[in-house]
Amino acid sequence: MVLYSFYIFDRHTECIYSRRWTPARPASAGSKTTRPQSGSSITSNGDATPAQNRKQADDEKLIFGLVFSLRNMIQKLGGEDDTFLSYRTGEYKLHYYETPTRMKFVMLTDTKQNNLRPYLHQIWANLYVEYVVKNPLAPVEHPGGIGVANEMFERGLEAFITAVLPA
């Protein structure tokens, strides 16, 4: 499989969360492509360049504007019984996940991969609570774009990424 991004919006539709991963360069023109590289969060990258901060910033409010118009289009089409699960372009496809206190987690993957709702669920459930909601000392809100900036979840994520997610 391969993984583009993984964004977590807050219930104020705040980005606290956004990581990108780069397809790995290889070696030869004849190896198979492994497991692309991971690139820092916005929220612990803080040698990036103005342009490119603008560039991501644009980019989360692009992902969520998307998950925003799709979700509520569902919901007017279908009724409130219906939820947004994933959307597939002909490049990439979003998987979405909304918990019940509106916490927006979204992935981008290639287009063959099945639906990842449940492994979204456990990266809230396993990951995000244990490590940033139980935290005493991470913000209970995460106000002017003050991101998730915690060293165990981070840790956590990238394993679980490259443990359970099939590659």
Second form
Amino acid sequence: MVLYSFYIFDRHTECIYSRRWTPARPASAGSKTTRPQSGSSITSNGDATPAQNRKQADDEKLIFGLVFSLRNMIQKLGGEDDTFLSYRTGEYKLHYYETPTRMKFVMLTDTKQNNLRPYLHQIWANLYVEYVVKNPLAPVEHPGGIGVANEMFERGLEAFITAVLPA
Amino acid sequence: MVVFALFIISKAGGLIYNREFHSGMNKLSSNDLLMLAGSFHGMHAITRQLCPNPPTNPTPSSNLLPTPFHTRATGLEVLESSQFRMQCFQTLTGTKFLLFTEPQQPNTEAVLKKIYELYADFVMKNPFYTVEMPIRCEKFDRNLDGFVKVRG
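How about the form predicted together with its partner chain, since we already have the form predicted alone?
Let's see the whole complex now, leading with the same chain.
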């Protein structure tokens, strides 16, 4: 399976963590070697050009606006207790999970993937809560993504993704 | 099979047809529906822009003329929520058909194709219909009803 990108948005509409594996890593290549090399996040994309950075920042804002509007549309049509799960286009699929505290977890994969909501929930419960919320040195809020992309979280995410979403 | 509703959105983003078959979704005022259609039109364009691997145009082989149709990323096709599933079909001219069904509904794509056929037959071939305007064609309504009820 192909994984394109992963985002976390906090309740203030800010993207506090992003990680992308684009341009698409070859689906056939061994996952263990390709993933760490091509990964980039807010803290580790120092080698990207300014234009690429700008495009990434734009994408983050677009995705936030999009899931926010889709969620509102769904609540309008299906009632207050309806939740947005995912959408699919001809090229990719977006999975969505929102915690009770309005944090949003978004993952973009190829179209053949079933719903990844349980996995996003696990990332929140087992990685985000464990390594970011319970970290005494991390701030309560994460303006600009401070305190989220720590080593434990990055490594845990890497291990989780290679374990449950084999390439 | 439970089909909740059908919307048709013109290429400019206006709601030109809406029809409810089964209750199950919230009743919205026509103003709200128009707003919803307009914002969906925009969201559809954004989903197309966000494509992480845009399709490339096939290189024309030597004995064929290059195709005038560009392969572009399609926008949103299926939207899933816990209460319903929305299938979107966009025609080559930009008209969008939205079909709201139960979450576990199979084969919605084929249903939409058939509805598109009905649209072509009873709306586009109606000499009194002006394009981009709200659809008021009795025959289309009747055939649509018949089709959805037979499947249901």
